[in-house]
Amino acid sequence: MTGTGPGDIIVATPGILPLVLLILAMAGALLVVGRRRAAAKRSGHSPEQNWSVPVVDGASQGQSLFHRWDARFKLVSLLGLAFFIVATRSLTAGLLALGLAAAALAAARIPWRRALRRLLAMTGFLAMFVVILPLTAVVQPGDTLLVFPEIARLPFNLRGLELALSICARALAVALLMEPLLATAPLSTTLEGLTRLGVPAKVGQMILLAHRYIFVFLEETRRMSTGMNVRGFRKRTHLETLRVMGNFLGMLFIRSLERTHRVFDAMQARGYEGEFPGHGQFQAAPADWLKGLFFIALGIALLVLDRLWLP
């Protein structure tokens, strides 16, 4: 590669940008290949999921000082450390948040497998923005260009680049951060402690609710599926697909309608009326004032850091 400095045009040799996107490919296609032998793994070594029990709370029995929190508190605490962590705008600032949020994370004591695996669903979305965005950002002055002679009218602005990276780190953060606020208390508590915080208490059942019978329905999905392969059936580019595909649809729309009225007979014959009864055990102490600040002020720190010294 050729080039002067920063605010110039740097002239890739040819054939660089062929092997760029066959080193992407070949992580991309080792990444796919992990993730489907860990899901074989887990699907071979595992005992059956039991679809009935929410999983978002698989960490809530533990010890740590996050499974210690008043859920007001930390709903409050982590989701501003949250905002602010958004409201940055500088690289360092989004790996500072990530470090951050790694560290909340070990102090959880939550498996990082656990973690590992809901960042590794979100890389397909970021990695449009590692690659459209450095592609498509307005050239400002000093930016440096980085050229591809097979692409040359589309020259690659390293200034996007770094915007794209920032974008990920501060996803990233955030999604790590939702590991110690959801995985260390039940469900119940946490929505039992945002509607403590005022939300209405139907906001809080329709959460629970779905996500509990949302597992219920993608099981059923996946047995009505595999029913229809034993039957011979493959997915094809014709209308006949087309229309076994809408039946199946619409089965599962009224195996799942079906299972709402079964669901909300129960609950009212178990004397259901409009409220959950709470579990969760509400009493401010000392230590959740000192948490939330030190979290709160964590995330002023690091917004007014981003601000006035970060470039």
Partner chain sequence: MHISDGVLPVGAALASGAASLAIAAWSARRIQGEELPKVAVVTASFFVASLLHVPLGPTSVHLLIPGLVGVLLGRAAFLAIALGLVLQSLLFQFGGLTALGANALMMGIPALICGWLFQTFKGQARKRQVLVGGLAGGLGTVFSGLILALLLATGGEDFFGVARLALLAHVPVVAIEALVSAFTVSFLLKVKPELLQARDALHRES
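Please move on to the form predicted together with the partner chain, as the form predicted on its own is already shown.
What comes next is one chain alone, with no partners or other molecules.
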């Protein structure tokens, strides 16, 4: 079939669709149960809410080519690479990028468990694409359609599936790249590198302060939530829960604002004039340049490959 119609129509045998759906449902249920169990194990108590937030620079003490790399070069070249990766279109380029990111992760000697957690946070959003895009992608000439007799009106477009998978591959690749970028130096060093690159110093300071206070407020939230549970509060789907949550938020904001004023006063009392003293030493060695050029060249190569040779 040529011209305006779809390229191929494959009709599946009846009975395949329920089977596929059943397998998908079982896999999904297993995944959810596994995540719940893992989350409960990590937080040690209530299985419904996991408050723990991993530390951003958790692997900053290691030894690897990323750890020894000047933060300025690391930021510019890995961010550049990330933009080259999201500019690609084909599934093959996406998978190549994913392999590249995984190799970088291995070279940085970052535990897979850490990186996996980043990926888990994105599963919901990406799953939406995998499920929806094959069913809603506009049929173009040359598309292969898979038709299940049970839902003949909703053909499954393989080009849509490929599109969704390429999105997933790029998203996962960039997410994995964040680990070598951010976890291989103390956060203050990374942010100082950002400042040296011309980003206003205030931005780095704000990120550093906010990052610190997140953990303070998490502790506060945990305390408040324990108090509520002790008094018999259980979350359910009804108005009372929402009222309690509203009050809870209000209390959190009031406490944080009061703390804000106190923190600010204390900082001024210690001579804060809008700057933090820096500690990092930034000296560009030839190796820094080489690594930077290497990653940018990889990004360009990937994009050229994607636009010129890959379908």
